[in-house]
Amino acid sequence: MITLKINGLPVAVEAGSTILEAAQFLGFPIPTLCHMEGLSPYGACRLCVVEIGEGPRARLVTSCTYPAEEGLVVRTASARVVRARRMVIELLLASCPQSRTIQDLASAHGVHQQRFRQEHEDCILCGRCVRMCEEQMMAKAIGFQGRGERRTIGTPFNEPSAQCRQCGGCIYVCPACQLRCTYNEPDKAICGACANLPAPCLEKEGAADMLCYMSPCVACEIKR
């Protein structure tokens, strides 16, 4: 077992655990986007950043890829961490403002302004689809291409892939494919309307005890 401190509390976790796994197991909330249970850690979105260390040597790391270490000091919600996460959400909104997943993240983390030019991209390069295709579907039909601003996801040579079985797994896990209505102006880009609506299950007698604690609410998802 490895002993470390998370938010001032001494905890013990199994060797080989990441900071994210340790924090989630103990109930410390850390938002994620590119990370998904069942897929290998990737650390692309930087949304799961936490602060490790103390004093001037403290730094931000991605909790989904950083291993838990003996004596490590971790802060999951320091002022520095919160600022970094909100900036990441603003940048994600600029890239893909129509994504329901990113809109909900903005609402949950108090992001009320998006200060960057909207690009309306159809991909945020989170790599979920690539890892799903390779690790769960065992197909490797798609992958990353190019570098820097030319980096994209596609099939080899952008030709129809014989390995693709059209299972739809890539679409299922893609946060950019889960679209929601949005404005075109940056100052109105954050909707969050669905997050502010009362859950319809609360109107039914006896249903509140079963559904109101769920995230996302099952009844809300069906209604959409």
Given for the second form:
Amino acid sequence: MITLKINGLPVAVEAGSTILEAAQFLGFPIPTLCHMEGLSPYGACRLCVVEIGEGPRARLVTSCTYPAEEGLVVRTASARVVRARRMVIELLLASCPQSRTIQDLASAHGVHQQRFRQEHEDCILCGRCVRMCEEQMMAKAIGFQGRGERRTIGTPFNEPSAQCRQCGGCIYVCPACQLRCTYNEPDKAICGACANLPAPCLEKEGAADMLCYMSPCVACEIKR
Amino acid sequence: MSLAFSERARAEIDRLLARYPTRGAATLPVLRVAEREFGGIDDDVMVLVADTLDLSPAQVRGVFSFYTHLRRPGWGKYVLQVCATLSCALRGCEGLADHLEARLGIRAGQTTPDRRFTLLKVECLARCGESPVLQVNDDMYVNVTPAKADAILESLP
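Now that you have shown the form predicted on its own, what about the form predicted together with the partner chain?
Then the entire complex follows, led off by the chain already shown.
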């Protein structure tokens, strides 16, 4: 066991856990976006920042990637943390103003203004779908491409990927576009992207063996 | 797919693979070998590299498109990379890029009709303290003014 201090409270957590896991286990809320249980930590969204250390050596780190260390002093909701988190949310909101998840985060954290130009992107590059595809679906069909402001996520060469089994897992875990999955309620559909996905299990043999994460599943709804 | 590495390239790849803990870790050096072998890396070469390293094309594509120093087929003899990231932007790389575009008569991302120059605006070239930075093939030039860029281009054989 490792002993550390979270928000002034001396606690003990299992060796090998991250600050985020420790804090969540003990009931200190830390908002997350790119983090997902079952996927490797990635530290992309910066929403889970916490302050560690004391005095002039205090610094902000992403709690999802920082391992809990012996004697560490962590503050999960100091003024500096809250300020940083609000800024992150404001920036995320500017890039994906239509995302329900991000709107809810903004509301919950009192972000009432937006000082940045709205980009109306449909992706915040959190990499959840890429990790889902690689680590849980064992497909590696999608990946990042490009760099800087031209960075996007997609299949290689922007063609349908031979590795893709169209399980829909990438869309299911996406925090920015989860409403895509409501094609069976056309009024709520935002982009209709899933309407372009061929139904994964209708025409194939052995549908029961497929890894399908679509919920509700378009194909299954139709079959019923 | 008819594309394949030559015997010599295969031997070099095997030698490279022995130096890395996983096959995926050798992606960049193997892309270098592929670049020399095929004179540039296009989509088919990326698929070949992926097959060689037991990776998915998406992963090789991700690595290839992140870096700017691997050649695409069809690029000119000299590849001019103008850094367009923050530090260089603050020190006037836009003016440098505009000057090169006007001088060569092409836009960033294009190649001159005589295949001599390809002009690219790229992400950080890691010499922020001496910006603006211009990279010509593998040579880096720092504190580049339009006049200095002219002198560099004229000195090229």
